[in-house]
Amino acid sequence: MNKPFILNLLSVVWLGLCLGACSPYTDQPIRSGEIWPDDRGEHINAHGGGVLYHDNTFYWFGEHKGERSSSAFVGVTCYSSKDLVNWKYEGVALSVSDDPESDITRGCTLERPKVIYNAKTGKFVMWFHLELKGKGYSAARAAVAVSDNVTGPYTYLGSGRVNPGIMAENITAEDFAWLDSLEEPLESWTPEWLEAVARGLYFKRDFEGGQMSRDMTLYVDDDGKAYHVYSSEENLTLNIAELSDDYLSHSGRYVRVAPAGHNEAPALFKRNGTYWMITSGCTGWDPNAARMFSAPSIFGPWTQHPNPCKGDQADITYGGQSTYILPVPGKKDLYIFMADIWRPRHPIDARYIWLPIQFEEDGTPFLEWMDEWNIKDYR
């Protein structure tokens, strides 16, 4: 053997041992539905939450809950992994306000926070859905905050509506003035009812003012454009929004999804092209069967498949609701489904899904219940 051969083929060997030993991920499993102690042994409080990876590092940002109450009364929190698997407590990212003025004030409803990093701007925004304090569910806002640290603290700009007097891509004026049409209000959940929400009878109520922004997600593609996938219509229809070039607001551009399907709890990736979007319906805290839609832009055509979940308890999600999908780096085609196992009555104690998605054959994800599961056992 001549000597550049025997160096290359050390090389690859080396490489080959690096990767195995260098892996940042642990041996330890991931158990769904049970306590998850972070560093401090204290179950990770952060529900309705998403991942962000950034500089070789996982964030977990979540709503911090209470031992009786749902309502926000400390805020966002972060943990931070370097495996996924161990957490350690970073704080509260962003915190509820003192002044009772404010939008964010103590005992305000702040849900499903999300984090995401401009390579521009070298900010990190977060969005989540807040509900203004004594006002039940009826403001629907979208609320953003950014930070120049990933960790925090995060500082709030506001909220509001989502692209107040414009219109989707795919509603016409041809249905306004179907809507205007109607003479007498309808009667909800027949059919004559959902053809108008499906033709835009809420999207018109709200035009002027904005559209409802409920539970919600962020996606980024891999152009760096930024995407805000939110509940709205009074959890009617879904909508997906393009961010700003800064994400700090709406570009303007959106479309509707699932006009009149009453989903919530959307949780978007793409995988070898195809956009893939996994909701639930509407039956409050209770968990229900999820949905599955699939589309071949970020702006659809959006088609529905058949539940994704497969096996006991795959009608009502094995106890949980969507809340984000990770795709994990250094592992092709593992991707996380995050759901929450909500307790109402006991909100602290809610518990965490986490699921590798599978596929068939023909690239349909799929899930199934695992009691644990190895991220070192996928490549």
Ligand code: DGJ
The other form holds:
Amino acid sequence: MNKPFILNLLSVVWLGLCLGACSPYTDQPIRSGEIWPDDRGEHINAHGGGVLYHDNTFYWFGEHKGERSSSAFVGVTCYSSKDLVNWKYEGVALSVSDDPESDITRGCTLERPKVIYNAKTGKFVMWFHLELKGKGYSAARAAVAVSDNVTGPYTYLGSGRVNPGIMAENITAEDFAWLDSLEEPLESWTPEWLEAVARGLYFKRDFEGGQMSRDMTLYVDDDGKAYHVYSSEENLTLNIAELSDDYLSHSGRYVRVAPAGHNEAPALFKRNGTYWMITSGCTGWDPNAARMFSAPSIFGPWTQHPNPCKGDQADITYGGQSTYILPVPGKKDLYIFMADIWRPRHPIDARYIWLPIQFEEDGTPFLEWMDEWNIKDYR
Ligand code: DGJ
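Could you please show the structure of the form predicted in complex with the ligand, as a counterpart to the form predicted on its own just displayed?
Full assembly next; the chain just shown is listed first.
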């Protein structure tokens, strides 16, 4: 045997050994619905959250929930992990403010925070759904914060409705003219009203001031472009809006998705060039059947598929509501569907569902309940 051949053989063996031994994942299973203690032994308090993978570490950001109230009295929490099972509490990444004049004053509603990393600026950018204290869900604002450090502290930059005075790419002047021609106010939930909603009844109403933004997620594509996906138009229509290069504002390019479809809790992933989005219906804190959409491009066209959940309690997403989909690094086909089991009477006790997304032969994703499963079992 010649020397180069032996050297090559050794490096292949070494790589193989390393891939086995260096895998960060553990034998400990993921058990949805149970108490998930952090490194202090306290149930993880990061609801409506998402996970950022940065420098070989996972960072989970979510809403801190209290014993009795779902309002924000603490802020956005952060936990870190190497294996997605053992989580270290990293503290409050974005704190609510003691200033009663601040948008994020203690007692506001701060939901579904997501953090992404901007490789061009080196900054970590957090977006979340903000409702002003004492104003119910009427503000419907998107809010942004930034930090030089992944775990924070994050500095609140501002909030507002989205893309004021800017047309979505898939609504037309004819739609606006048709809406102008409607003479009587329409009765809600009639076919005529649904058609008007689909053609932009609330979009047009909010056009000058900007579109409403409630349940939301962020998605960063392979080319580094980031997108803000949110329930708009009184939760009746989703928007997918491109962010600016620094991720701190909107670029002005956006589309309406599933108009009049009444979707919340969007979560996105891409597999083999197809974008998939799982959402929920709108039933407050109560679970409902998940919905699923796919598209060949982030801007659509988006096609609706049947509920991706199978088996017992598929009609209520096993008691949960989607929040994020995490592609697991080093695992070719492992995407974790993350959902919240809300407990509105005891919000701090809300639980988490994490399930591996499975795929039909034709590539269509589906979900099945698993009492426990192990990341190590996936290649
Ligand atoms: C459902 C949303 O998905 C949650 O984030 C929260 O806003 C509740 N509704 C409030 O009822």
